[in-house]
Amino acid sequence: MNRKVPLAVCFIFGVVMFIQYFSQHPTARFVYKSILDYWQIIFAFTLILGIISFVNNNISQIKRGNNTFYRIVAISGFLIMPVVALGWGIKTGSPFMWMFENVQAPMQSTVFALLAFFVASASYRGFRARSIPATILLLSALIILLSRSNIGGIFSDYLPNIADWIRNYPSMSARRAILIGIGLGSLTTSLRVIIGIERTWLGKD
């Protein structure tokens, strides 16, 4: 019984969802906004959900002592930014934005420039040469790269063609087929959830 509930309610709202797409009926544009305002408050539940997931599992690694200075300093800034946020607003000048700007602004910056050093080592790894397809691969990133670049003039005058014709086919053909199967492996997923099929977001109980 426990589970019969969530899948009825996952097959009607997910019927419902899919025939108002063919309607243009103001009755069918009344339901979607409705459910569109649900959604919201599903959103707030779910946020609420991450909240106490985040503190209960920091919690419980600070006990076990797993990077405990790190968890506190987590812990803290979550109870420390509501807290000056109602306290004294978020307008400039006010210690909330003070905070936001001159610790989670470097913070982010931070993490974007480790993600840079990651993106060339994976490309250094991508990039090698060791068939005709990976070869292919890396002609097409040097054209690209050289293109956005100002030496890309020094070569050829011709280099800034050449990558806009990689860009609008083969790359774009490539975008388009991936898109394709994203699209195609979304709504397999979908049907199998509304009609039952998919079951693991009821959990394992």
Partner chain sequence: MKHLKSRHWIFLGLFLVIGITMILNVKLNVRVSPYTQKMFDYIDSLPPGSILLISFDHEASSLPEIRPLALAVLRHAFKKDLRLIGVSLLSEGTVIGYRLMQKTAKEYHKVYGKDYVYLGFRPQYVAAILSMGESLKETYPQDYLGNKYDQLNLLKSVKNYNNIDAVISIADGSLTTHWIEYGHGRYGVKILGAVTAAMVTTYDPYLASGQMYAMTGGLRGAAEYEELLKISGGGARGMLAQSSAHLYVIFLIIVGNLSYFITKRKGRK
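The structure above corresponds to the form predicted on its own; please give the structure of the form predicted together with its partner chain next.
The following holds one chain only.
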């Protein structure tokens, strides 16, 4: 019972969503749109579960005296957003958006900007001409990088042309092949899910 009902539900919804793809009938469109709304609504309810787990984890760490200060910062950071949203709304210019624009957004961009440094250290460490494939990887990266640097026209028009050729032929074809494969992989995985062979998401038997 605990497994049969979810498996049946999974099958029915899978088949319905598969079939609707081939129809433009208003009923099919309605079913489709409704189910997509369900996704969002279920997500919203589940978010509460996630948040409770987040708060619980932090509280139990505080109780254990583990990084108490930072845990309090995390929880207060979390609480302040809904509080200011309730108080002053979330339109542009509200305290909620002020927090977003001056606290959250700059930190996020900075975490993202850390990547510049990690790219540099990965280039130093990872790009070694250890084998033929590694050398090919290295060379194509070098060509692209050089072609995209623009210092006083040191590099003639040839390099950008070579780079564009690499990007448009070998590189793009390889990506196409990966995409074809991923398409097949997704297809079989999804099919297994629908017919109920793939049931890891229910836990083991």
